[in-house]
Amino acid sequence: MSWTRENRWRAVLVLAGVIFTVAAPGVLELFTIINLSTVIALAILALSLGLIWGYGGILCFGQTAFFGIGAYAYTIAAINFGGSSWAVLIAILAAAVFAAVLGYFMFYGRVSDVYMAVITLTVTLILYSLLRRTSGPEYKIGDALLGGFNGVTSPPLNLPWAPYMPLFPEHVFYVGMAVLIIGYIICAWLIQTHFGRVSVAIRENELRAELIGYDTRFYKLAMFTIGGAIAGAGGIIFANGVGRVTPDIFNLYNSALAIIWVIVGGRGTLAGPVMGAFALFYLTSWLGTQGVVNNNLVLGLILIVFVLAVPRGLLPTFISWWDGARSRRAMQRRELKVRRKRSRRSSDQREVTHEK
């Protein structure tokens, strides 16, 4: 992998990262780092979504439903198992599996980008519904009751080696700032390996990919896969961060979020959703404080005014207009410079004249 200045740029927001998650405990209070734990689950939500949109070129709208499978395969896993140590692999697993199964039907189905949209959403609705409707004593697996709308409570982390010792809620932000870090890291490696570029040239054009001799469906599959495993490493942190799991975890209004994300950070990048997630949480949590302006009618303003004024989203308008000033301040440092030499060659010229 080559030091290129995305590279650069990218080592420097894992290093901001770094230093907010050492600092961050220190200096905010317990109930903001619990929100924290929170968004940075959303965060991860949208790291994966942002991977398999940008970059595999996967219009995935239920994206939540990996999410939410974690959580509760997490929830469910560790109720029975008495600890978290296998429940985190489990609810990773249970969450990929799913996604590939998922895909598998779609991608060598050769199901349109409009089709797999539309299977996604209806996925992750019939999820809903169903967990809506396990609020009986009857409908448990193993020692877990799923507890229909009413959802379930969710066993804290503990250490791997000491399962009789739960983290507290600022270990859980600790965690949960790892995991979308080395997540990062991950999906900013993978772009860039040979997986990666064919992802993109799939993404580009996939027919041209497919007649160059790319089996174009493995490649969609796996990042498919690859997205629904980080979509359910969120979905652990966000059980941890709120304590409790629910059917709503499922529904539309977190599946349309998690596109806006996107559409807002920008599509494309990594960072971008990341910023999108935290940005728009906070946004409609203080819009929450208020009680004249409802948020879905902001949200939808947000979505209207970036798909129409700013398509590529934040980050990548910012870098675009980043890379545009220091074009011009170079070129006008280069201007500046061949004047002055002018303005010398004019001023000796003058003297040898005024010598002869």
Contents of the next structure:
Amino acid sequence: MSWTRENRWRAVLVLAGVIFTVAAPGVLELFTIINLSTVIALAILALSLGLIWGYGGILCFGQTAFFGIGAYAYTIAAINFGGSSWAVLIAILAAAVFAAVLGYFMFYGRVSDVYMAVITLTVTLILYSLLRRTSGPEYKIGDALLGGFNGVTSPPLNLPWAPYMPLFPEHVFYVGMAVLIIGYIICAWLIQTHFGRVSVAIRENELRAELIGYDTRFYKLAMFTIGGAIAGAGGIIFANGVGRVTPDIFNLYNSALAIIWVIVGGRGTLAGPVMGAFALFYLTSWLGTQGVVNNNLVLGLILIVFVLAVPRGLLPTFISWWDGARSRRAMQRRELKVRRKRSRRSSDQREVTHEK
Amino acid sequence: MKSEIVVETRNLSMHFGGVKAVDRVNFNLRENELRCLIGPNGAGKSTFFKCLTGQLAPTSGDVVIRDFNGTGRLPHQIARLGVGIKTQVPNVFDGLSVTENIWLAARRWHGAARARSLTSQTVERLKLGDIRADTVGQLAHGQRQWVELGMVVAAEPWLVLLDEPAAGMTHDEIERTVEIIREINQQSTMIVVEHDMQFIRMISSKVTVFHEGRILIEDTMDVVTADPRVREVYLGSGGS
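Now show the form predicted in complex with its partner chain, given that the preceding structure was the form predicted on its own.
Okay, now the whole complex, with that chain kicking things off.
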């Protein structure tokens, strides 16, 4: 990976994330820290959608399906194994396998973009209705009762292969930040590999990518699966942050929210969607405490404003504004220098004529 | 001595409902040949081209490319045979730079180091040096066509299929495109679909005339233009 300008900024962001992880628990209240783990989980979900939509060009309207499957698989496995070590692996794997199977039928079946959005959304909603109907005692996997719309209580994470040492809720914050930062680094690395560059090329023009010999179905499937795995990892953090998983994780509101984060933060960036998730989460919870306007109304308004006025999203708009401002400043400096040189020259000439 | 046949279609047909866009076409192309496919609009040459390149699966008949049955294969499977394809509407990666576009084509078949050197060679070969860092979507139409040609040749194909490479070009741009095509032809067998007669005359190759989904005549440009049937179906309406 070369130290291009993008990568320098990415390094700065990672550093900022690390500093925040270390410093935040000392500054912020315990309640805020515990609350933060949930937001971080959502940010990981946003990151995964930012990867597959922003770089892979795959509009997945049901990214929460993999997020929710990660959360459920973690919870169910942790209850059955009496520890979280295997549960973490199983959760990520379950989300990835589910994404791979769903993706196989969509990409190898040559489903077009619009239908892909519909299918992924529908799958999420099917999971929602399905899990809401599992309230009886007969719906259980091993020792884990699915609990219908009440959901399942998630066992806390523990130190690797030490079930007797569970993490406190405030420690989940560290794990969450670690997953977010590592996930971000993985995504940033991925988009610069041959694989990542081909994925971007497919986003730009799928037919051309095929004509130069790439099997685009395979690339899209791999991208989709990786996105599913990252979303699944986010689900694990979510289950720990909230302490419980319910079918609501699959509802329409959440799947739409993920799309809005990416649109607001900026498609084609990785940090944008993450920032979008943080910003909108705190905006909506602040609005909730005010109790003046309906949350959904504001979210809808934000979406409309962004689609119409800031279609590229916050981060890309900011970057191009920054670049523009910088080149303007550089141009002004150059002009100033030229003017100064010119005035110096003319004053020199004046002196010469004086001497004559 | 006649060289070996490298592209062959046997009774190739492509029907869209009742429309026979390509109707039982038998077509042969020999190694190192440069062949132009011409015909008025709707003659079936582009559909024929799409059947060759895997963009369409023919209704019946076979496409054989060097002992490989290419019938109904996908474009990337055709490309894997060492076939470079340029489509009618420029298909390029608009959001990416010129070098990134060409690199993606070169890297498909070569290692990282070889792909890098192939990319800079191709940029030089097509004289794209001045615009190498530009985003392709912001280039002029003719330049985008050359970028696409660059992607085709960067993969070092033995067979090159071009669909209207000179469409929408100015006279100077056409001249350069002809140069490029002649140069590509030194190493590769080529099929060029075109309906600009001026352009075909400049290439001066053997010509296959399509009409109503069939091959009307196959000969040199002079013989073709002198043929009364061709005059009737094509030059009569197209003008020359």
